[in-house]
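Presented as structure tokens, the chain that follows is alone, the form predicted on its own.
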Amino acid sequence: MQDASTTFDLAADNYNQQLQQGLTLSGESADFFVQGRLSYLAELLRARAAEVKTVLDFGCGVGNAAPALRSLLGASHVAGLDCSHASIQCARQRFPESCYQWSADSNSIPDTSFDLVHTSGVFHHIPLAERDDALSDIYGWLRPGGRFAFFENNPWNPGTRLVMSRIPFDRDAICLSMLESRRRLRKAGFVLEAVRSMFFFPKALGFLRWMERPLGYSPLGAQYLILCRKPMKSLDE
């Protein structure tokens, strides 16, 4: 199995086409899922009066989430980090504005410098033995009291597995269950604040989507969000 940097270097030029190859089954575009994830996250952050000015998009790929991180969360600065140099180059070409910073070098990310770290569908590409180290890095990049929005594909949902099987760069990925993710996040030192499932119904069953928020407390959605916080030492320890 080739490593993630090679996989996504090869996929960078047609990443969105490969992604849509799987998402076609849902009847929706990739942007639908970006907007849905970040709209829900924005609600949870507002409920906690969390101010978000600086965001790190961990595993940013070609930058698909960057504009929504600014427009929906109100961030003034978004840094994108990815192991794929080709993907970073694409993101830099798509979004050259000074409010964005793109890097393939994790050493370029300063400690305690972000209000929020966002990641979506990234950890299932990280080898099992390296997942705790990645969470430790993220913990270090957050300021005390900063939050981590951890979105992942749900291996308990058969639709998710079918979609991933149709996406070339996702076929060999090893998904994380909610249980694994919660365990690893706690081990890294995070305080869990909210766990929600998302995306239960395809477009063909869109008339049922009013049920998705009540169903969010079940572990059956196509994706899930774990919102957690880096403790303020004076308050939480």
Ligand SMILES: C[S@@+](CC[C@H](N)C(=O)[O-])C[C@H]1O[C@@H](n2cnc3c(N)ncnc32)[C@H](O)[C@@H]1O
Second form
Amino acid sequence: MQDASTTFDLAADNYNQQLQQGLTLSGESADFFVQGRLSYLAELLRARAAEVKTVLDFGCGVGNAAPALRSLLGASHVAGLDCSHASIQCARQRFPESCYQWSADSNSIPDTSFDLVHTSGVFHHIPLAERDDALSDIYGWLRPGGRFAFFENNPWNPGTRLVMSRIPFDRDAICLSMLESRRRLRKAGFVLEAVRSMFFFPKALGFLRWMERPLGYSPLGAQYLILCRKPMKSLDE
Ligand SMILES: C[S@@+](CC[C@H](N)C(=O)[O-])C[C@H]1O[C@@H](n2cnc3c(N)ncnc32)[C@H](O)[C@@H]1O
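Alternate state requested, the form predicted in complex with the ligand (shown: the form predicted on its own):
Now the full complex is given, and it begins with the chain already shown.
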């Protein structure tokens, strides 16, 4: 199996076209999913009165989530980290503004510096034996009380499997069930605050989307979010 940096270096120039090859089945664009994920996250953060000024996008790819991390969450500074140099180069060209900082070097990320770490569709590309270490790094980059928004594809949803099989860079991925993700996040020291599923209906069944929020408590959506918190030492330890 190719490592993620090679896979995504090769895919960087046409990452969004490859992604769209799979997403076409849903009738929606990649941006529809970015907006859907981050507006759901914004609701959950607002309900917790969580202040988010600085965000790290772990596995940011070519930077697709960056503008919405600012516009929907109100972040003033977004740092993107990715193991693929070519993807980081693309992100830097697409979003050169000073509110964004792009890096392929995890050592450049200072400890306890972020209000929120966001990750989407990254952990299924990380080998099983390296997943706990990646979560420990993320834990270290958050300030005490900071949040971690962990978005993943749901292997229990047949539509997700079908979409992934059509995307060249997703074919070797090993999905994480919600159970695996919850276990690993707890082991890394996070307090789990909310677990939600999303994206139940393709565009053709859009008239049913009013049911998305109530269904969010079931484990069957195409993707899921686990929102967690790094404990404040004095309160939680
Ligand atoms: C499917 S893409 C998702 C990109 C972006 N989050 C998005 O939603 O458009 C997965 C990304 O994770 C990155 N990645 C995989 N393993 C990583 C690791 N251990 N550290 C940093 N980035 C990683 C890949 O290089 C790739 O850009």
